[in-house]
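Given next, in structure tokens, is a single chain: the form predicted on its own.
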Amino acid sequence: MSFWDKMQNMDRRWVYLMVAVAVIIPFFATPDLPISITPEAQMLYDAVEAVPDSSTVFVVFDYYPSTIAECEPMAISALRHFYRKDCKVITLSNIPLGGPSMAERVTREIALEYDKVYGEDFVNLGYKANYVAVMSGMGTSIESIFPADNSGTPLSELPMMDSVVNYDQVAFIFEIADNATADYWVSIVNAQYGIPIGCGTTAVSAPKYYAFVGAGQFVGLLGGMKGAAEYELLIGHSGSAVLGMGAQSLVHLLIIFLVIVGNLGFFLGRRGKSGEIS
């Protein structure tokens, strides 16, 4: 059996092993692969930089646990960016599965890096059903929709919320979503109240939202792990997304190599068989 025939009949377990090695290598020897900054990511970073220090902002955890690898690095970078600007951060979620608990965990972990105090520097409102009514209602009164935070503490007992009544006191919304809730933040909140919104979403959802950026309804966009890695580089704090891009890039290169070798094996093997027949 020729080399090309062997490649054609390679046991798939070898492919799985090569993919596993390609994923593991960056965790021990980070490859120096360039990550270009897209205009949309730069626009989002610039928009957050333009938010006045000490402003009140929303960071919305509208993603499910299944997309943590892509979306959580965006949330972490957004919190770091806002905390270093001394912004007051309000988090909430429009999805019941995982959103409130992920917001609770991530905000408290990153708050420790900046000595932020719950109730004074950040608040997690948690989840309420019917996101259309929630988004609309907060335009009149946040406390009427969320009388208590995610832990059950009345908002009236949280000092940070004394000066926050509705969207009039909110300077920016950072929406991180793997579903269509991002559409409603645009159609309800941005359209009616004019609050600038930046969006981070999964790679598969990003193409749809480039049109929102072009229309000025999003001030910027992060698409997938690549977008998360760009934002980490922009804020000067490389994290899991930059590390993940190394693994992702190596696996993509491996797949390209295997496709080329497979096609060469098919055509060269067929040519050899044709020669034997003639």
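Under this definition, the rigid core comprises the largest set of C-alpha atoms superposing within 1.5 Å between the forms. Positions refer to the first chain, counted from 1. In this text, all values refer to a predicted model and were calculated from it rather than measured experimentally. Compared with the form predicted together with its partner chain:
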Given for the second form:
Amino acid sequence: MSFWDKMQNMDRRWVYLMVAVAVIIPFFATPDLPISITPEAQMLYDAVEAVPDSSTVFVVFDYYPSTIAECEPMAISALRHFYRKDCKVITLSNIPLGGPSMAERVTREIALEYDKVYGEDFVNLGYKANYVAVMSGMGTSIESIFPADNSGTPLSELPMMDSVVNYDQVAFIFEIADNATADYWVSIVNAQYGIPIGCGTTAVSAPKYYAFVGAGQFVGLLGGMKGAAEYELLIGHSGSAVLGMGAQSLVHLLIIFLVIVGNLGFFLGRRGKSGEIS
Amino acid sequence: MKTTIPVAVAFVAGVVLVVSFFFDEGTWVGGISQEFKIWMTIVGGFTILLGAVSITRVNWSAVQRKKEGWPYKLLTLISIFVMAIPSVLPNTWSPLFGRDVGSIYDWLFTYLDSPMMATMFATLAFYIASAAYRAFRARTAESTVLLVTATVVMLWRVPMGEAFLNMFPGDIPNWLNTYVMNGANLAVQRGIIIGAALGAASMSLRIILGIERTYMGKG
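Would you mind generating the form predicted together with its partner chain now that we have the form predicted on its own?
Now the full complex is given, and it begins with the chain already shown.
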């Protein structure tokens, strides 16, 4: 068996070990990496900057806990950006599995940094089933769809919601999603009510949403952990996404290296075999 | 009756929601439409309840009959009820109930459910690396184009890779963003989105008109 044949049949556990090392090392020796800002992230930042101070905005937690590493840094940065502008933040989720809990925890954590008070500066509407009806119904009346917040407090008892009836009072929607709910925010809310929507999504979903950015239906886009890192830099508050860039860089480079080695082995091994036959 | 009533409900609900799109929210059509949307969220809630009942019946039956893997099914049932029961009890009884920060549900979600789901998803990195090494081959012209594009996009999406690409002349990262992501990718994605939307519209029309009845378990 030639060297290349051995490489082709390498035990996959060696690959797993290499990935583990590539993930772990950067957390001990953090490299200082220059992170460039993509036009889509800059557009999103500029659109949020253009939202008038003290406006009411939505931050939507449409992601599952499985993608927390990519999506939560986006949510944290978005909240910091809105709180800094003294915006009133309404959070909700179309994901039954943990969305409202993540919104509750993250929003309250970041609110402490800016002395924001629940019910006056931010409200968590929680989850309601059937997101198409939820998105569409809030166009007429938010209270008819969400009579109470995530904790069961009637919206009529929350001072912030006194002046918020429907989308007419909402200046911006920051959608953070790892699934197709982002499509419906475009087709139902942006298309029918004209609310500007910015989207943060996982790296695997991001290519699809370039089409919405190109059509002006999303005012900007954050793709994966890199997008989250870009937004952290834009708001001047580095967090877990910037920290994660080292591990992601090394793993990407490792995968590229493995693809090259795999292809070299495939072609050189095949050439060797055809030589033996002749 | 079993067929006629669901078809009639689907027809009325579908027509009202389509027609209401062309009317102002303040009109009676808009009012009916809003009422329908509230009903949809209520019906959606019952479908979740139906799912919970179904998963309980299936797993409990397997536990009772001691089918293969029954301890896992028992664990599933325990997990469901340990999370669900405290979360539906009112938090006025105790701060441990409900879904607020500090409740039993929140603790289980934050420290068990969430890390376990993130871990499961993270293991993909290992499988992707292994699969890329074994299966990602430049066997044909098409697969070579895919391989080269994937490689340069992967490089571009991380700081180390971008620094490497910037060592070459001609702003490669900007070129990739303009011509690959906002060019070829955008065009293809737009085609897929429009195609899927047309398919969804035609399927919706078939359901509203009662042509498509597979949702009732009929062909």
